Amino acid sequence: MSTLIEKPRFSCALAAQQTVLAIPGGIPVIHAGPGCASKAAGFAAFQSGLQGEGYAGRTHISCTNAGEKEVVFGGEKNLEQVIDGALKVLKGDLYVALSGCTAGIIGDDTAQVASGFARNGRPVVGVDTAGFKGNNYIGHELVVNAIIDQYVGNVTPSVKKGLINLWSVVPYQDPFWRGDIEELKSLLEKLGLKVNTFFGYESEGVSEWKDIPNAEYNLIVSPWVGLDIVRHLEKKYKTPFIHYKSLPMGAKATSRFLRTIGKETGVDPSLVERVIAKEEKRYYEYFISFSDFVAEQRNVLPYELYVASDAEYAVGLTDYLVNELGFLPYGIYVNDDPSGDKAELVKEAFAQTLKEYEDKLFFQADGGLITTDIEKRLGKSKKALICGSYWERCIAKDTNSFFLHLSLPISSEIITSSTYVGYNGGLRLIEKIYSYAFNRGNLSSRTHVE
């Protein structure tokens, strides 16, 4: 039976328009009712750390604005005209037509319309992303696989030694996606690997997408999002994939990540260890300097941990905060709505480093129920760190708890290139978490005031 959820943390499949916008030169064209594209962008861009609309985004997105006429007579002709107009007006390298609920209900074939342009040499892809297909995590996978099938196409791979296709966070839905992808790429390049990232400012755009079949490996850094992509690529191009089930944060997890990837890709172990030794030396020198603050203010610092985010961050962040900073998890809420075998993958990822806390892991997409459970577990405690969205920020404010923005919606913090991934991300987390002590109003530079 269908249910309503309170305080949602994700959008519908159509919000995968943001996946297209994250591709340099990517232009989304929407076949949906009035307001759908704007609402999706408002949530996934502006409620994601105020990341902005970008070129051809939000108010500039081409849309059919399908209405009663299209419902009665069909809207494929209208979509064809809008795509033709977008090709003439908007400068891009890849145009992706995405259909919403209206088109999905009446059966308009977006891919068929797009194929007419593709046959004439135009870089146009069509994909059905009607809202009832699932959330925008699912929409992201649908869009990526459509681009692979319709744009990259059936080609014979010419495998390049050391080339990796990186699949990880969902652009915009992860508010730190730009920095996360850049940091993962940087870590892999330290091992001498070449990396296709596909999204963000460091990507070379459509040339990387055309290069997908030539990769030696596909690397997925995520418990479940992107798994359908790499399985599809394995079947289509016979490219093996490496599944790393959590985002590496801090020294222990990042060193473990580098050793695992190095072993899987055949990198010289001595090179891997040299990279780790250099990075850990720098990391722990900074970490030791931070320990002075902990020693002085230890009586007022938090140790209870609550996390509300998608699976990637729920696993990666909890691993770091528990196993390196000494927090105790009281409630870890996975809200990207994995089900069945996908939920089992999240449990497996969590158990790899946090097995003794499996009873603190919850799958909950309803933000209202998350709020109720946190408040119940929190009680009158003043020793909690709450990591999550605007909704959890309200709990932290009401209870004078520590807080860290981690997941959507985020409307009171600007995010550009920030990341909590890797060695640098771990240090950044320390700065963000413990600087909050001064924002609570009960801590001076040296004196705790009751």
Contents of the next structure:
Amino acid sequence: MSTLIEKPRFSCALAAQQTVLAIPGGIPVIHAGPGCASKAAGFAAFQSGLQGEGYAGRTHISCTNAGEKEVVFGGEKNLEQVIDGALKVLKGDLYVALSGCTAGIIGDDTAQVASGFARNGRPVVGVDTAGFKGNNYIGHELVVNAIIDQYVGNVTPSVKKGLINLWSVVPYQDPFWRGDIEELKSLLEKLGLKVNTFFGYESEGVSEWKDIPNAEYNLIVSPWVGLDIVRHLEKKYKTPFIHYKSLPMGAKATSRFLRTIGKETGVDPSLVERVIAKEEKRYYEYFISFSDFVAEQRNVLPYELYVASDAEYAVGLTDYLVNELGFLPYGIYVNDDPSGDKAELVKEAFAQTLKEYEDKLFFQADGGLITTDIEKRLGKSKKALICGSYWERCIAKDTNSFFLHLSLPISSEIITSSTYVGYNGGLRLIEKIYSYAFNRGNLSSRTHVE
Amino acid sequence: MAINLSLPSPEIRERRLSAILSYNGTASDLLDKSKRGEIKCLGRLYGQCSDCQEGCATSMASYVRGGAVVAHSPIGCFAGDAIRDNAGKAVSAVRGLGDFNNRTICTNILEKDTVYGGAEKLRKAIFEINKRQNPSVIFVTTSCASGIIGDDVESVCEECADELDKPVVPISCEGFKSKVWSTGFDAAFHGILKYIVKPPKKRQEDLVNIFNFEGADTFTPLLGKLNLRTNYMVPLATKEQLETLSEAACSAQICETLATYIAHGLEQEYGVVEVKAPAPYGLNWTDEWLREIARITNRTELVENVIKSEHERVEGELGKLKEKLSGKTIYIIAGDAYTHNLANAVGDLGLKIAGVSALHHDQRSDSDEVNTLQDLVNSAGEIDNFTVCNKQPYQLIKLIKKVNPDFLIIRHQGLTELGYKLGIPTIFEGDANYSVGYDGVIRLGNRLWEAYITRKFIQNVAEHTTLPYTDWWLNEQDDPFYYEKGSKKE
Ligand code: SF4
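Following the display of the form predicted on its own, present the structure of the form predicted together with the partner chain.
Below is the entire complex, every chain and molecule, led by the chain shown above.
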């Protein structure tokens, strides 16, 4: 676990208010100091490719704005009033109360307060997400599990064949979450599976959550985030889970993903192969079409790869850029701060297709140290592609290196439905990365520009 | 009221300035009641998220050039740091000051620190940032967590200052301690006054301290006409500039809500005159402000000519804007005194004020001679629909819908979108310096006009927006202040 942090890339557990907002009809209610909700939104909604406040987010978030009085005398009563008000003032399907540091230290019982409403049939859930408990990746798992326990509840599953619960990227903390989830869903649907995504514009919202126990499988697409969710679901509803450890980007990884999931869920292999053949045909037509450009510009294009992002993207992107586009990893910095055994999972995921580069994989949540290390390795090179956040963009600007926005904070690129996942995602990456050549000055194959 | 620098932190605004977060009435009624200090800060039974003083304190400390900040907090309080680095770079470029790098580090308080205390970690962070950046001064901001676990931040800072032989300035700004986020400005200024500012070696009679944010350089042209130098504070000032704050002829500010504490403190401690005229927004206030500064700096012989020629210079353009905007209505949402600035300036454009919502209101000022609400009532007359409301979009929506203004102007991050969702041509007053002075009025008019002629986008947004509020709240319940403590609900 990290200690000091310079140049931050994640927020605290309370920022999982954004997980609630990602559910259609989800309404967060915050029991914390006056600045927490606003700051969490400022970081995770604004500095995440300017995704906007959403339906009931940012300034609209209900909050106890806990002050001295609540800290001294306890704030449960106050929370109860604010939840009551939220139910009357805000139109939603699911209200999730999240508590922060003040409530956490003085010991207010948020779940207890929420249960009072739930007993009266109101869709209210409470969860302790005190900022010191961990980052918003952990917060995401805490919130999802609380909804499962308190809202979905103890029901007997009636399993539907071919129904998959998809647990993958963390909404907002992955700036491309909307596109990523849509793409993963559409890939799985090509195999004839039906998918609950829980988050995003295509999700049906709370009815999908109520459907959780009925899934045939829980699918987690991530090295470690979400593992606590699927393990919990296995215990609670006896639903088996499939752990797919990296985000598939480009043809090789996506075809591998489809084959693995097809096999695990018992999809007819000939259907899987038909889907892959069709997708790959289209993909490689596009892929080859841009290689003319590379052929003539090879010597001004980058190949030294630096990635600073969470584990999921670090593994997925590096795999694609190395194994399909010929990049060489120089520094891959995992910054979502996985603890001991979870870091092992990340290493495992990395080793699946990148074993010979293990010495280039680093775990570092202190962005100051990431910057220093990249600058040291980079030297005067003009051949680097740096993928990461605002902080890495500063290095890229200073050194005129190629750059790709990949991880938070991102406040200088608008992201709507973009995704780098799947076959289409791979092609999108090609456009983004190589078009950058034209941002670095006039590019001509007859003049070598450093 | 005297400022007491021997205290570890300033009295919070609720107590020091009788600040309030809620009020519903008219400008002159608020003024009367404030004079008697009779409005209470009761709070509400239901509310939406506010902001905290830690953010305001950091927004001052982070931009000291060559300085560093240690945030003694969990990561959530600190996560948005990149915004400040970016803003620092932007303003540094605009003001021609070259590179800027935000130097900050967070102690990342974790569960075990809440049990065993975080003082050791704080010490480590102070030394670490010193090693990484070798800053001229280190500010240490506190948080709810560090406050409740009871870390003795002041002592750690004192020890480290001795060992490092540089100022290590504690800024006590725990979010939960004040409901008024602007208290955080006072907290930062308290630290600067107490630990950095030195007694004057000489008086720089042509130097004017301007307390502001990361805004454009609009004061230099204005003060330059009186042969005065602008000393922008605090963003982008160096430690040396902070040390010599005491040498300026006077201190002025973009908004009394920002810098009442330090302007008054500098006057009290070092005799740097606080400019008591309201900030230079709108033609008449700009005139008065220039006259006042000219008087303080012995330049009265210059000022009338400047005023006359400036009026002549902007007259034509102002006339054209008035033709377009005259008679239209505008609603203003901003920090306390900044609403007064904007309300005064829009009058020059012929706009009628449909309503004002101040994000809080100080019923008094640190200096008894300053009362910008009085100045506004004197200048603009009575304003109906004058409210105080710390964000609370659920209330603002009702207030705005009731008067259905032609324009909306908002100075607070995250709220401007509300105007778009309601389909009203809305501008964000993000750069507080931009509407300053004679040219500022013109710029303000042009910006409003631009919002108007591009309104198809706004209308499109409004047409496809679903607001998250219930029918009951929007249509059946008619009191926007229904959830106020002490209102009829209780
Ligand atoms: S925990 Fe306290 S200091 Fe930190 S953001 Fe929340 S209110 Fe502000």
